[in-house]
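One chain follows as structure tokens, the form predicted alone.
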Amino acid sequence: MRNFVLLILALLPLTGLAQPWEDQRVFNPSGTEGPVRILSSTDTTIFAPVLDQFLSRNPTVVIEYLVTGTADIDRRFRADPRAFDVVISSAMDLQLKLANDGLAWQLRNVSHPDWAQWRQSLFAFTSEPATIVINRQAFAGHPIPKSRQDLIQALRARPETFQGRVGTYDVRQSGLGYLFATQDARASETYWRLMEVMGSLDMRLYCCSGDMIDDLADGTIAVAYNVLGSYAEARVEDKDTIEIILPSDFPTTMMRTALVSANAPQPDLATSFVRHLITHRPQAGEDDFMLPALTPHDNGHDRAVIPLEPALLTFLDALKRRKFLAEWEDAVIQP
């Protein structure tokens, strides 16, 4: 028997690293180089013409792509950051917490503009806005939210509507939705309010965009809120079934980021691919592309782009990351 539980200790850091991901995928399985092992938040579906783009490029190149959330990513990473090449992550706060531990290898001679990159380890290239997301049968006949404080007035005078039927990130688990909410908060109260109402409405919490959009082409959900436009924009053949919305009231977009792992085994196959991710948009007939270009800043139509400073950090502190984390119980998980 002392020996079974010896073998079964010993079996439990196995068992941990076996976890599944939620896509795993080889792109180019017959090239003679690499594999560069990419970690992202980014489903295949979307990322695959980015992949196929580079690969057009390098066809002798082996990538071997590997999609979690978020949160997930960060502790994956942190735990064996040989083990990757590139990490790419639509949370900022933990991509920015990773080149500032020195987990990320610093380029050289990279020209990319300084408000969309951290110390030439850390790149944005992608401007994503936060939307809401609604099924359009449900507001038939009513008027469409055109801001958060519209969906709140829309929520409570039809409770019944939406009753188990709003959702948004469970920002427990979830890093991007941890990062929006936490940006949401800094610029208005209005969001607690929002929190508490679909609270009330005992809302469904989720991993990720793409299942919240999932539910709301079927009905499941009504409303989701804080969902990536891309994910929406991409879903062409749910136009007719679901809306986006960007919030009038104050608009949150943050930039999708890339960094070379510090250790990673191809470090030369992965600089070359993140420069690559930086510089190059699609191409006369590459119209399949679904990730949005990186928009400047300073154009007067960017949507209060989350910028790569230190303040990301803020909220990432253990003890104001339990005190967000509370609040944000109180509001949303009531009896």
The other form holds:
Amino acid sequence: MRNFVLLILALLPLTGLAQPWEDQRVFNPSGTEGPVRILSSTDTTIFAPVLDQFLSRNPTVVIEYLVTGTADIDRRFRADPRAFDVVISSAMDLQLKLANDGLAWQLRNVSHPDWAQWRQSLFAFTSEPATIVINRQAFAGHPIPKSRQDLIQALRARPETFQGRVGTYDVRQSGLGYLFATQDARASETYWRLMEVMGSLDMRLYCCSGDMIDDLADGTIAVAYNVLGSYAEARVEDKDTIEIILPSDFPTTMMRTALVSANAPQPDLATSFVRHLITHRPQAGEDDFMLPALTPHDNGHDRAVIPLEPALLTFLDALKRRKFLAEWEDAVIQP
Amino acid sequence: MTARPPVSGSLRNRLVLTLIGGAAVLTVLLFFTVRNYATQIAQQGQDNILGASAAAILDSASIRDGQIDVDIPYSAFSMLATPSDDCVFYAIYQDDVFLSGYKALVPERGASDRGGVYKTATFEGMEVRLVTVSRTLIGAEQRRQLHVVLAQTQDALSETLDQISRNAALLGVGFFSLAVLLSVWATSTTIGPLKRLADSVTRRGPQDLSPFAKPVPSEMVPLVSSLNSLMGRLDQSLGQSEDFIAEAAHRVRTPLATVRSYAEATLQRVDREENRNAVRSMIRAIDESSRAASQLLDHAMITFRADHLDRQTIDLGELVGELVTRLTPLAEMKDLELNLRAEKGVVCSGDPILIQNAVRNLIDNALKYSPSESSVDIVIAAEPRPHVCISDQGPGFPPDEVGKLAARFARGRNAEGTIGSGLGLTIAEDVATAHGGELTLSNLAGGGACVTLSF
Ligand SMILES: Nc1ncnc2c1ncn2[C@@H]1O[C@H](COP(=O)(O)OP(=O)(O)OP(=O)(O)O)[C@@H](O)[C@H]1O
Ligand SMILES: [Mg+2]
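Alongside the form predicted alone that was just displayed, please also present the structure of the form predicted together with its partner chain.
Below is the whole assembly, all chains and molecules, this chain first.
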């Protein structure tokens, strides 16, 4: 009887209470090693080429790929760090805090540029700018906005067109949305004015990029703010319906990062996977992997990425977060 | 030549070891001083940044609507970025109530508005440097104490320290090698004058007892001046004894010669046979004494000179030839013939006065102990060693006494009736020994003595 209770208790986190995964796939199920459990915020379809390439070199390995939102990743991983081998997320701040809190394994002898890794435990492998994605139809006959300022003017000029048809992350739910919002707010006052304008248009808030891009593609919304352009491009089949705008006023560029859990059940496989991930360069003609690779950072012309440094912890502070969210809600949610 | 004095250690080694030992101690001291100092500075650097960062957080606090509001500035954590990506932990407490950050981080007691408290501690298994700062916030009707604890791992610091240690070690090694070179050099320059003095003493000829005039370091002045005074005294006493010998010879021989001439004169005037015999015995005794005196003095002179051998390069043929010329009249008086057969250019190194004296004694013996109308052969040859060989046609040495004849005052049976003191062969042998050579006595197969003096 007692054993039965214990069994139920043990299974609880796996079944009942846990939220379902956005996606959950086992690659190479017939393999003998592993499984390597990868907790990721990147859609399976987008990430599959990397996994396949790794598996073609390590055919005996089984990979379990689990997709969920960035904030949920943080929650789940902190709840049970022993259950996962690799954590891949676009929320740099949450990832950095995981590494800072000693939850990431320090890999020795990984040669990766200094700016693209932190403490030999957190490794960046893409650099992806936040963009404004618009549905072309809504802008037919009107100039395409080039910056946030342009967007504010466009929205103000035609409120009837955009009423209820603008969207961005719900920063209270999305880790990446919160990162972009805080970095924008740090960079310029424009962010708050944009939020006020979008708020006045009864903006839609999304937990995850997927839903937002889908809504944009089918015309439910006309403007999505702070979406990863590359991600949108990868997800939307008909490329002509949308246009991806890199705001010219100031850039906010995120690096997708990976870490090996300090308590990984498969530390060696996890380490070799992360090594593969950061050294993977798409071969010529092998453009399946649609996330933009890291660009040489040190030439000053590139759009600056959010640096991997302890300052990322600032907005994760409970008091700071409460204050920021209060301000954000003030701006966005208007009576 | 002279016995080696007992050795106790070496000045050079002692000096080198002391200097190198000193340098080693200094090096270790230098290493630790530099490292400690650098560690302090590096630690101070980290503390300053931590302090500034914590102060920035503290500064951002305010009381709004009776609630404490802390708005951590982005720069506060930004300034904590290090090349080694050190971890950062913080906690904010209001009075004793935890507000935000890492709950496991507890503020240190003792922080006040005036200054923070720094401490090295372990947090979550990592060594961290920790600062606690605090500030009193005054609101509408309450005062609140706000504490900020900020901790940072020390990876960058320890990397810096490793580097500093490596550099300090390099510095130490450099310093030490330089010190070793310097001490070896310093030692040899210090020992140098001593060695030069020893060399110049060794190089001096036996007669050179003049004082040392070359300048020496002041520490060596006592040594050199006592050496000089010792040599002065030696020179003086040597001079005195040489003078004494000459003086003594003179003092003994002159009165003896006078007595002898009186005795000769008396012999002319005395007619009675028994008186004449008595005077003859007297003259003979006088001759014996005179001979003994002069041989004794020669022997003394030879002993003295042999101690301070004054070596020169000598042509044996020339030297002996001169002697033979001088002795020829004496030989003719006895109807003896002196035959000199000398190889050309037989050279040896030695004291000419001693060698001449030895050879003269040997020729003297040959003249004395061989019958008249015979001849004495003097042969000089270079092989196997430079030697002078004197042979006569007399009776030769009494075979049973040959081994003892070179002893002092030893005379053979055949010498009865001949005037002599028994020192001639002693002198010749002493001279041979002083030159590292030897004197050999033998009899010729066809009769006659054969004496070889080799060098
Ligand atoms: N050429 C020689 N032939 C025979 N006997 C000799 C000869 N030379 C030396 N002797 C023997 O050796 C002895 C020692 O000789 P040595 O020259 O030492 O003393 P000396 O001739 O007696 O005295 P002096 O000191 O006056 O020369 C002599 O007494 C003699 O017996
Ligand atoms: Mg003699």
